[in-house]
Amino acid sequence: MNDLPGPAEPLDISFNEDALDTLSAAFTRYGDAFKIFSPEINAYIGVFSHPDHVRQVFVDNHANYTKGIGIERVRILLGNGIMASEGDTWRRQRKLIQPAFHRSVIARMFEHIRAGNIALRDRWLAHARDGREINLTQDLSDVTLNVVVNSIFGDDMAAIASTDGRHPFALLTEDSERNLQFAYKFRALSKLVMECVNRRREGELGNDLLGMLLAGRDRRTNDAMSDKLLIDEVLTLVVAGHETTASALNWFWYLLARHPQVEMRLHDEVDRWNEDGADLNSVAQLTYTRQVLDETMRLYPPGWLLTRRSIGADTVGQHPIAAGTNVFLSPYLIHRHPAFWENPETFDPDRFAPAQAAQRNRFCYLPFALGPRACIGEQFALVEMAAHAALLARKLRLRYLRPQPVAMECQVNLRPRQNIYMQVEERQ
């Protein structure tokens, strides 16, 4: 990388400090493509953000990259799991998860997320009549793990619960830090898995996501998923299942408080919605709602930094890296690159019209990533919160009465540094 300008101060990668700013303004300066040095790893990171630059990395030699930094304090927490696993170990298990994640499954868990947004929209609307505000950070990360956690067991979530009807993944939303203290208690919950995955096996497998993976065979020797790598596999999908929708729609709500000819444009949409035939189906017409939610991570997109390592040498644009280079690509950079966003830090929903994005290079929105390693549960994050965004503002309107804007916090997700309160209006 030693064609690459960069700046002299360091970037501190433990991400304790303000990483976003050093790499913000570093774009800013040097463009498409730089290099920082971490004192860290004792080494420089190249940090590309031309989509160019994305389709070589993600997609066209994606053979050639691993995960990069950071993935070390994913596998404490979670594992060996699709998130974390490389090689032959992730391109099985992919292929054992990938089923679970059709739209007919999709379709059998929209109950789950009905139920879920219709029995917090009633709590909404009570803080509403009585004037309270409500704590929408909190909220949204209740109602995301409910969803995630019934649509993978199902019935035996009664089972899992504790006797007052709170489930133990709720440490996930009590508890915002995620160090070593908190990955212990979480990896306690393996023998709750492991209980719940005995009783599918001495009864029924279960229609439910966990019942999909205790399905799963490999093609070629018809072996299931061993007992380790399904706990991984259960622990990934509730952390990545809840904690990143939840960050969207925070950003969703707060924008639309702030973007009042946006919402009543949602408002109309949405009105005309059949609640009473909410699915899948009815969900896919809701495109200026799609819009919104697009725009939304567009400016903050929850997996706000990628990292990987090449394993050869490689060429990124034209710049040649060799074999063991960290490479950052970070979709919050990207999506503001000035040559493929008119005014990138205006928020407009109208960006993403059918004829707009027809038009647009493919490779400069990635809130999902890209290529074989995308996210797995794009299509049910997009339903999820497609349905929430409508189901609840079918009824009310959020008011932001804060003076000052929300901080942004960037660690793993790209969230709110603070808890976001809003007032609830109730519609006519």
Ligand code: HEM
The other form holds:
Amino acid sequence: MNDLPGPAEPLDISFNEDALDTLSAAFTRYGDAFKIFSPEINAYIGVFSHPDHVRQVFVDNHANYTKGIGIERVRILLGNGIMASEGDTWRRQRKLIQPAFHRSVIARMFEHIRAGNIALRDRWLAHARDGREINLTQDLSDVTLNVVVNSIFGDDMAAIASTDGRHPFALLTEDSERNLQFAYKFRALSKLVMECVNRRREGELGNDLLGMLLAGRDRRTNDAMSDKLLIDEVLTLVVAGHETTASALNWFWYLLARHPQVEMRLHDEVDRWNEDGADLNSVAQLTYTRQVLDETMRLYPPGWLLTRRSIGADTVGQHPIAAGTNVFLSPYLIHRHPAFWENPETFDPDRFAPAQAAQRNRFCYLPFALGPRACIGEQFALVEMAAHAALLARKLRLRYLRPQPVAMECQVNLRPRQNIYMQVEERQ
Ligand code: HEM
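One more: the block was the form predicted on its own; return the form predicted together with ligand HEM.
Now the complete complex, all chains and molecules, led by this one.
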């Protein structure tokens, strides 16, 4: 990376509040490829933002990269689940888990998505009537967590939840810290998962996501996954399947409230949508809603920074990098790259209309990453978010009445720095 320019200012990779500002400023000054020094690892990190770089690292030469900086923190929480594992373990586990995200399984999970969002709608409508603001961030965290835990545990949720309907996984929404103390409390949920697994093994495996994981067999050896990995995978799905979706939906409502023209077109579409026959196929008809969600994740990609480490030497663009180099590819920077996006700071869902999208380099949009290590839950998340948007926007609109704009917090996830509060208006 000797050839790369870069700022004198070092980067704090504990991701304090200004990591994104530092990276954005360097991107504006140095462009597609620069290096930045990290005192913590006493080495330079290469920051690459051209679609050709995306293609090289995630697709063409993906086998030359492992997960990079920050993965140790993820591992404390998620153990050796597929988010954090590498090599043969990752490959075997990904194959075992993939069937749980087949379209037919998502179709079965749709009822959880529908029921969770209708219950949320009823609560928000009650707020519309008595004029109290909603805590959007908290409510979205609750609903996405409930959808994912219900999809994983199915009928067992009744046994897991206490009489007031709360369940132990709620600590994920009650505690927004993601430090060691949190990891300790979170890992204690392993016991609960194992009790559930043991009950299933004595009876039916179930046809929810946990049932699919229990039934999965390695094609070569016919082995099921170990108990330790099973727990890690379940906890991985709970975390990965809820925080990202919740973040994206926070930004969705915030942007919608600030763009009445977009809101009007979205209302026009969801009003014509038949909610009673809602299923996977009918959600696919919500084409403008999907464009709004795509554009939301362009401006605010929940996975705003993807980190990798090279195994052997490589050339990214024209730039040689040595074995063991840490590289960053930031969907946030790439999604706002002025050479590939016209007026990149403007919220414009028409960018994702088929004719416009077809003209774009497909490696400059990667909210779910790309290549073999892309998000396993992409289709699940897209269905969940579109159904959420349609079910709620049919009956209500959210108003953001606070004077200050919502600031971003860039930890593992790009989420609002503070909870967003909104006023609910019932639509006639
Ligand atoms: C809007 C919602 C979502 C976004 C933006 C998102 C984004 C991402 C991204 C960017 C990655 C790659 C991370 C990396 O390479 O470092 C990823 C991986 C992953 N996601 Fe998602 N995700 C979302 C929803 C979900 C859902 C709903 C689930 C499961 C229920 C899920 C499960 C996973 C898992 C297990 C991985 C690791 C895959 C692997 O390494 O093989 N995600 N996600």
